[in-house]
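First, one chain by itself: the form predicted on its own, in structure tokens.
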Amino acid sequence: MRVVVIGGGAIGAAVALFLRREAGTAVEVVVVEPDPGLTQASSGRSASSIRQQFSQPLNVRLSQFGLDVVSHATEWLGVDGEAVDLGLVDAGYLFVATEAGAPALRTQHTAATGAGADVSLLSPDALAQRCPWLRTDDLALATLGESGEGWFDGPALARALARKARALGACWHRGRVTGFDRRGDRLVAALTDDGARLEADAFVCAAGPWSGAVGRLAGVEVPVHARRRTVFVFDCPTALPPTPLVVDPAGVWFRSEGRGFIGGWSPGPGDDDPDDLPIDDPDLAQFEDRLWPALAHRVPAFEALRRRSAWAGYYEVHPLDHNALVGPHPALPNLVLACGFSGHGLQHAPATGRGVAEWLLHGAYRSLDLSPLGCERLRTGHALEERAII
């Protein structure tokens, strides 16, 4: 068997890893990527943090494994011995509601505990107690991971997960798709930029915010497109304990990052972007006009921050429900879409790339049923929504 995957951030690396570590030399694995060092892919300007504070108990199990991989890195993705840190901090999220959000909050408690995350429900007064630097008198609820919740480092992961894919004989095609061979409702053939003919039985899509136009050469529609966000580094005169990554219900979050603090505001439509802008170019405005004001709000301290740098990046944003599409297109059955994580794919990472390897090598998915997020909904439009997107 053969397959090319389209896209070597994380996604297609833990594709090509899955693949090679279940079925070893009889599958042939073709990663093709034009950026090897990720200086454009989402996955090198991610946030990179992981949580189990989701609305749909799938998208909790999906984080569950992407942290045993990289709490387990060495384990995992170790290469001739060599340790592999990824820099876990076991920090938390902190949701924070009003009265008009409790309900959806209680709602996601529920889904995440219920999946066996560690998480508590929190009143506005224990809020206080446990983080006094915060303004709780306009909330009504809060919930707070206790463990398997924080951040590390993402690229760090992408990398780590290349390098595995690599030892275990997954072959890197530094090239661009820009065209198909299609014969009926198969692909045969990814045609790159370099003049290469890669032919294959299978072709993964993990293309992130450029899955759209992937799907445009292969004559079918992949509703996956770019969605900027910017990401702020800033410091606080006034000395605060290391916080958890806190969401604000008026759309912003913020977490300790070394000395200071990174935040940002989670973007909506309005932020939606062509797949050929240029990434280096961070939108400095939404620091004045969204972040510093939602922030100065919550946390008094805050009032007096001060920017010190700024990074863009893109979501790869599936609009219909903000849940991946994973699975064969229903119009091209050898066509498999891993994309559209709408914000948290670092983490789901490792769970997508494992179990699209056994959907393509057994016809199943044997750990972790994935069916949920399959691309049936392109056709019938049904929704799988998840509420709690950052």
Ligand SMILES: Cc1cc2nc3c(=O)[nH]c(=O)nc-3n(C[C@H](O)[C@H](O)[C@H](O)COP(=O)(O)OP(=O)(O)OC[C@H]3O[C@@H](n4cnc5c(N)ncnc54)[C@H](O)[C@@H]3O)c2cc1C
Second form
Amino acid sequence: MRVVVIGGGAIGAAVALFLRREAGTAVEVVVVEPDPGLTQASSGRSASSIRQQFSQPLNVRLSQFGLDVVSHATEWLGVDGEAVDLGLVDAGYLFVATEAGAPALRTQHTAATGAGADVSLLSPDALAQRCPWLRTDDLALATLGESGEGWFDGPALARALARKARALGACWHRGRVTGFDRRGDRLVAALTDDGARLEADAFVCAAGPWSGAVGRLAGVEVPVHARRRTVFVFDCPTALPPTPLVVDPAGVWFRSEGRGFIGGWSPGPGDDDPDDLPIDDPDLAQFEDRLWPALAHRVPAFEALRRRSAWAGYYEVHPLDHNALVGPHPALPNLVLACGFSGHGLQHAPATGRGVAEWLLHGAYRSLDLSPLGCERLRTGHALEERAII
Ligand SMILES: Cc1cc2nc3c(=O)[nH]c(=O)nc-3n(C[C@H](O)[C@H](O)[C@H](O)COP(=O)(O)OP(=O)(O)OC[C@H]3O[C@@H](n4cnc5c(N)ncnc54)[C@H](O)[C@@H]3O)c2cc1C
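Based on the form predicted on its own presented above, generate the structure block for the form predicted together with the ligand.
Next comes the full complex, and the chain you just saw is listed first.
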């Protein structure tokens, strides 16, 4: 069997790794990637955080496997006996809610703990005791991950997945897919900008925010949008203890990063930017307009914070339900999608790679059933809504 993977970010690299891990030389894998340093890829520009607090139990389970790979990186990703340390900081996610958001947060807590997540439900008083630096008088409820949530070195995960995939025999082709040879409802070959024709039995679309464009090249709709998200780096002159990743009802988040902090604003429905805004041009006005007022409200010491720098990357948004599309495209069965992760794809890369490999090799999922993420949703419009979107 021969598989061409389009895109060599964390998802494409994980697919390649698990194909070779499962099937060895019985599967030939070529990953096509124009930018092997991942300078534009979401995998190189994310906030590199991992959580178990999702409203969909499947997303919790995807993260749990991601956590296993990140926390036992040497076993999963080591090459030639070398140790791999992805710098996991197990500091938790803290979701806080006002009266209006409390029922949804309670439901999210039930979903996450039902799937095995270690998350406490906290009253405002209990929260104030644990996080005295946080304003709690306008809050009704909070949930705090007690273990298995935090952050890690995301670009290093993407690199380690690719390195291991190569060590297992997957090949990287430096180039961009610019077209396909399509016969009826089958793709026969991917055509690249360096003139190559890469024939295969199956093609995996792991092009992250550019997956919609890859779909168009194949003549099918892949409803994934490249939405710019800016991450700000800032310091606080008043010493604060290390914080978890805090998700605030004002639509902002922040967390410790070294001796400072990073944070950002997540647009709500109707607030979002158009597609494809330039990511080398972060939206700096957002800091004063959106982020700082909300941060200073939640953490009084942040009134005096100092912005240091910022970067931006693309969320690959699947607007139907903010959940990934994983599986064969209904109109083109040998184009397998692995895209649309809507801001949580780095932590889900290992489980997605494993699942796509199982599906391609065995025609069924063996370890974790990813069929709820299947692309029949494109035809039926049936949403698997993820409500915990950051
Ligand atoms: C600001 C920000 C913060 C985030 N925070 C988190 C977080 O905390 N936790 C988390 O889990 N996720 C987070 N994410 C999301 C996460 O980064 C992505 O979901 C994940 O990296 C997607 O990986 P990918 O491999 O699918 O896509 P990418 O990493 O974008 O890789 C896709 C690759 O496809 C290649 N490509 C594109 N077009 C073609 C073509 N025609 N031919 C061949 N190759 C092509 C590109 O060059 C690119 O390298 C964040 C994202 C952003 C932008």
